[in-house]
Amino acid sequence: MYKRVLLKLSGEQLQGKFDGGFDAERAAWIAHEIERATTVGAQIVVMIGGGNYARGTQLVGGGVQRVTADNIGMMATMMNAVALADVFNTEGLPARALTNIKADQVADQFTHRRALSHLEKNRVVIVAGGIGRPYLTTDTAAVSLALELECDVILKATKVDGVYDSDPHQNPDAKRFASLTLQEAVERPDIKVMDKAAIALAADHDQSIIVFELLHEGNIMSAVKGDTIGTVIS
C-alpha cells in the first residue's frame, strides 16, 4: 500500500454532465472515492487542472499572449480547487485548497510546510496554479509536486483504463499496456498520456506513475492499495 499519493485530476473530469464548468455531483462522487482511500491511512495530494473553464494553449491568439493565456489557465485551476475543497468538506472529507499563484483573498499560498502540516492532520491537500509559471503544464506541476512532497506514486486519473498505443475511442484495435518503463514513455511518440516534459522529470527521479480510469468505483482505493490496475509506468 502507498502511504502518500498524488492524484492528478483534469478539469474536464469536474465538468461531469455539463459541457463546461463545475459539476458538484461529480465532485461529491470523487470525494467519496478518495475518502475510501483515506480509510486505509493514505495521505492524498490532488493536483487539479482547469480545462473545464480555460486552457491556456487554446486562448493564445487574437491579441492574447501566451503568458497571459497560461495565467488564465492557472486561475481556472484555482476556481476548481476552491470549489472542490468546499464539496470535499461538505461531504465529510477534510480538505484544504492551496495555490501557487498569490491570491490571499481566495486561497492560502502553497508552501512546503503548510502542505505537510495539512497532510499530517489527515486533510486532503488540493493544489491549484500548476507550477505557478507559464509554459509548464499541470502534468509537469504534478510530477514536481509529487517529488517535493515525497509522494510514493502519482495516480493519473483518465477517461480510459490505462495507456494505449492509440486512442481507444477512435481505434477499436488500440493496444493497452499493462506496464511501461519511464524511458519508453518518454521515447515512444505513441504514448501521449502525459506531456513529455512531465514524464522526463519523473524519469530523472524514478517517480512511478499509475494511469487508470477515474469513473470506475473503487479504482482510487485499488490504486492506493497497490492492486493491479491500469498501466504502471516505472
Contents of the next structure:
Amino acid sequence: MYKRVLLKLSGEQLQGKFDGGFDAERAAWIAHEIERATTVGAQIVVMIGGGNYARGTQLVGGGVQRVTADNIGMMATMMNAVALADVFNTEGLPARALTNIKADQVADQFTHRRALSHLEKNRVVIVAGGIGRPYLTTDTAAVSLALELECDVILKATKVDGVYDSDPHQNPDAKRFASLTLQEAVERPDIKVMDKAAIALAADHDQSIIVFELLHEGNIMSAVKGDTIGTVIS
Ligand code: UDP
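Starting from the form predicted alone shown above, please give the structure in the form predicted in complex with uridine-5'-diphosphate (UDP).
Every component of the complex follows; first up is the chain already shown.
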C-alpha cells in the first residue's frame, strides 16, 4: 500500500469523447477512480498535462518563440487544472488546484507547505504549470514534484497497459515489459513512455514509476494497494 502517490495525467486523457479540449464526463470518471484509491487511505497529487490544448514544441514557428510556446503550454495545463478541480469537488472528491506559474486570480500559487497542508486534509492536490519553466514537460515536472512531496510512487497514466518496445496500436508484435529498471528505461532508445529527462531524474533518486492504463476501472486503486498492474519501472 502506498501512502502518497503522484498521478501523472496527460491533457489528452481529459479530452474524452472530444478531439481536444475538456470532457467533464471523463473528468468525473477520473474523480471516481481517484476516490476509490483515497478510500484505501492514499493521498493523491495530480500533475496535469496540457496537450489537449497546446504543446510547446507544436506551437513554435512563424515568429512564435519557444519560450512563448512553452508558456502557452503551461497555461493550457492551468485550464485543465482548474476545470478538473471543479469537477472533482462537484463529484464529492475534495481537491485544490495549485499553480507553478503566477496567476493569482485563477489559482493559488504552489508552495511546498500549502501542498502538504491540503494533502494532510485529504484533499487531492492538482498541480498546474508543470515546474513553471520552459523547455520542460509535465512528465519531468511530475518526477520533480513527486520527489519534492516525497511521494512513494509515480503513477503514469497511459492508453495501454504498460510499457512496450513499440506502439502496440501500430505494431501487433510489440513486446510488453512487466518490469524495467530505471537504468534500462533511461538507456533503451525504444522506451519512449516518458521523456528521458524525466526518467533520468527518477533514476538519480530511485523514484519508482508505474506505467498503467487509465481507462481500466479500478486500476488506480489497485496500483495504490500495491497489486501488480502495468509496468513497474524501479
Ligand atoms: N511545459 C513547460 N514547462 C513545464 C511543463 C510544461 O514549458 O514544466 C509546457 C510545454 O510546452 C509542454 C506543455 O507545457 O509541451 C504542456 O505539457 P505536456 O506536453 O507535458 O502535456 P501532456 O503531453 O502531458 O498533455
